[in-house]
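The form predicted alone is given below as one chain in structure tokens.
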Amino acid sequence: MIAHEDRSGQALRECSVGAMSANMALMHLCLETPDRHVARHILDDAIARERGAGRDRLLEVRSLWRETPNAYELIQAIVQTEAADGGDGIARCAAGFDAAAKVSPIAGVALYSLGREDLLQQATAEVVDDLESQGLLEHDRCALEIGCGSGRFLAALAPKLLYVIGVDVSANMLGHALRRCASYRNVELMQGDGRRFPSLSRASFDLALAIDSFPYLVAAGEDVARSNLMEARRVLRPNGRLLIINYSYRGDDDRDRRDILRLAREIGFAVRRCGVRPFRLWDGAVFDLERTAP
């Protein structure tokens, strides 16, 4: 148990000093602990040993526990999802995501929102307003989401833009985004290979978000995300923007930040953001890139 105290703890300390959410705690305890009941067992002890305001927080994740009860079975049959087995990188990514699809479209695409549709749409409209703040949303505009999933960004982003394209590998995660988005004429999804965009047209995009989808590209292998960066460079205007929130699952901050450097400068961007987290409900890095001329 002292492995999984060490793990799940340290997210609990985090938690305790306001450098992380409640929710994303008990996202690390619930994926961290090989049972609820330890899970239980490591909260209340933290709980015990804090005071004033530390305490206040921890509380604060036993009681979106009590709220949501499903929570730790949920997330663990997300993260079962992510084992399947068959394919390239590319195609064991597509059937994790019909996977997830079936247990929780919510989950699936965020595990930090426990299921939850409610966190899920106030960690979307972080992401929207951090757009906003940095003039990127004007109903001129059209933008491309590579990784869409189940379409949550779509549906916030279609009555901010004249036209929002969502591209995904995987079936049952379109469906979601066809249901979710249904009210939009100014939405189109496309099933992709999760490497190019050969239908979409050089310079027609003014803006391009990766939102935790770059991590299964990485996973795949380098040779993947340079070609979706290269894709995005491609449809992208002169001086459009691409946002990737999230490079790797690697726990490597200073390498990330590294290869999007290198990466940027071989294909054509610039580098205005790189690696910051500016978001309350999850730890999602933005790198910020501007395409360069010609």
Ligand SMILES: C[S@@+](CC[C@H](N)C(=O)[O-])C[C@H]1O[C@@H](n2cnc3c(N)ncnc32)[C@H](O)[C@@H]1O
The other form holds:
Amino acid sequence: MIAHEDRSGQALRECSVGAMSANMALMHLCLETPDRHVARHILDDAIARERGAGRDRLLEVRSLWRETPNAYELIQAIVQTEAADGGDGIARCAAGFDAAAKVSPIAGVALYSLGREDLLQQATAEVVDDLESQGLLEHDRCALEIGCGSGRFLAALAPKLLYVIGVDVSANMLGHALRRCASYRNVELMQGDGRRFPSLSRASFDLALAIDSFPYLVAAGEDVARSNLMEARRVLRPNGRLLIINYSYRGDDDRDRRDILRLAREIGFAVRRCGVRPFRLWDGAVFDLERTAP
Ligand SMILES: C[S@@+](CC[C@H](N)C(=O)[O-])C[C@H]1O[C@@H](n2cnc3c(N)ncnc32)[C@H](O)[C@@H]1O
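Switch from the form predicted alone to the form predicted in complex with the named molecule and print that structure.
After this comes the whole thing, all chains and molecules, with the earlier chain placed first.
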């Protein structure tokens, strides 16, 4: 079997048993198959082989694709933006996300949204519900988002918090975030790479979020990930929480858990949740850290 058929087939098998959402399965199919007709063929074959609930789940993937006819081309276009070259890891990342923001500020921050605002909002709501269930959202609290992208979390959290600051390395992403958050006076945006937040005072935040941004920091080097963690600790109040959703894209959950446990111990965080996947629409792994006192 050709490698892409194997990888796409695996995603469709997971979807057919209810272990992966239809949008994630379609994302993998589009991402890992070199031609849209081949992708369509792989999906039709998988549907023909299934019966019962498994078949219904795969038919959902096909319906989603019919409703989102540009999904394949959009996902391929975003992947091309990751090929930006020149500069160090952070500069390449900034160039890549600047380009992705021009293609689609929706798919550019969450490929599994397939570029659809409705799916992006549903996935955002799942994370906000998780924060709420942890008792982290109160009207007197301040939050920092590291790698805020086009601002979907800033806009969702602004009505629930006192103040929200978003930092991102990509000027184009920040431009979209500015427009998305234009009606909120308690949202501030800053450009930066997270290695230092010089303008932010120590112990001034209750919550720090890094949603799908650490994989880029880790890819830029462990020193970059470490300095972001140290800065997050500096600006958090004692017992403040840092939620990292997805630590890396290395595909090794055990290694991510070990790295987080080690860095948390060295830098001064207690680990409350370590790599759990509580969401339905995407497979984000939650690392929930609490800043230890003093
Ligand atoms: C996949 S997007 C996620 C955006 C947002 N958190 C969301 O979920 O909608 C990752 C974001 O991290 C930003 N990013 C990557 N490396 C960064 C760094 N060193 N400092 C700040 N932002 C960074 C990118 O520019 C991009 O906007």
